[in-house]
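One chain comes next, on its own, written as structure tokens: the form predicted alone.
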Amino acid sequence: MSADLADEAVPFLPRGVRLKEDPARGWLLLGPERALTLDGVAAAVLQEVDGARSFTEITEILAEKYAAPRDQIAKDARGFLVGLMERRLLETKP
């Protein structure tokens, strides 16, 4: 079953999952019994995930911050976040 991320959905890191910056390895997403090393783009997206802002608000912030097309950011960020949802490293609330 494939996950979906609606524009109005509010993504958040579930209990036991956290974003951490490691001086030696860079940004990591730590979950139960696993750790993902993040590139700069993935880290930038997850730094905006606070459990209060909708996906649309997050993409607007990123578009302004990086002077990039909102549609491209939304497409890339949605694919990344849906992948995390499928791995149970991200959840959403309506």
The other form holds:
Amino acid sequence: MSADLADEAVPFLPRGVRLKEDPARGWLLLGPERALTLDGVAAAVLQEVDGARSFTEITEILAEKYAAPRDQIAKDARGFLVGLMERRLLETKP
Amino acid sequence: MTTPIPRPSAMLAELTHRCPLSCPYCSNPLELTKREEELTTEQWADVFQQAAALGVLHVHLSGGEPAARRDLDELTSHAVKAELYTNLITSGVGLTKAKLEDLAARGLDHVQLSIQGPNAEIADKVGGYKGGYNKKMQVAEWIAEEGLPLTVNAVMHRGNLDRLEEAIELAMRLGARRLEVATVQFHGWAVKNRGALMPTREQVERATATVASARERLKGELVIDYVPADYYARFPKPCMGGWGRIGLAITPSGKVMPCHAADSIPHLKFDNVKDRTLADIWAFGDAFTAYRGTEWMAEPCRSCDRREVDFGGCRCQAMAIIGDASATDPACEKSPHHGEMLKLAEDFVAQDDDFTYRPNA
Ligand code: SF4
Ligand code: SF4
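Right, and the form predicted together with its partner chain of this protein, after the form predicted alone?
Next comes the full complex, and the chain you just saw is listed first.
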């Protein structure tokens, strides 16, 4: 089974997965036995994930913030978030 | 010393050696720490603060059975207060629904539940504890009701490796997000049971294939972490991601070790959190500097291009099989002792021993 992320789906970090800002390592995503170091883009995407905004809304916010084309942002963000879903570090509400 | 001092990210906190179960593969040492010698609540609280300051992200509250500590609730709060990702590694025995709810409310992040076999008959025989399996099923239900994320930990050996599919199904049924399939490692009590536990080469190969196909099939549903057997491998497993590089373990009495099995290396001197700060021990303690980096290595590791990949393998295994902790792990095909190790594995496979159970301390 392969994960998918629809435009209107609302992504959220499930219990046991959280963001942490570490003084020496920058932004991290912590989960069971996992500590992913996030680059700037990944951290920016996850900071907009609040369990209320849809994927589309998240990409619109990011497009405005970074003055970048929404399509490009959506493509990158989707790839990253689906990767997290496959590792059970992210879930979605329809 | 040219090796820069890294920041650790994970700490195993062995709160106690006491445990109602008596698994024959327990990694606790043969000499179990007594209750009177255990660190106090306050000492652990201080260790958690020091660990967080040192860079530790994950703390694993383990044992023995951590629920055997009456202050597990307070210890959990202290770990959470130190902003550590707090994981409880438990057999489930000793937990009640009320205790679990309380731990969740205190901010526990995750529970790892060990399962000794895919059904009551096998699990209770391996754990040496009647009723243990049913208790675990109950605990898994409570964990799900609480909404806490669950990892199922299954230690695999000759007696149950052929039932790996069942273990995977069980993890799914219990709603686990993650399954840890750990082939038995021969440290602590497990050494005494090699004749009963050593898997065959065919079993190991089948298990590796089973894991690969389950990972594909269950992508997005169940994460499977797999510790394969290394007796039949070409290269060793990376030791803890490098000795003194990412992790450390604290024993119930406060000894600080680069790995939970490190006290099988008799010449290492371990410092205690009662005498020295954790940062000092981590950076300069004899046991940590002994095998940190690559400078301690002899050939063939010294000039090998995998030396930063597997770090020469397991120091404890080199000690156990060759009697020299600074030798290349005999699991490596480049080790002159590789053949001996294979032979040893085959000899243990041929034995048909009963379990020698560890005592409950
Ligand atoms: S020395 Fe061996 S037992 Fe210890 S962490 Fe390394 S691989 Fe594991
Ligand atoms: S020789 Fe040493 S570094 Fe190279 S693969 Fe073997 S154990 Fe690893």
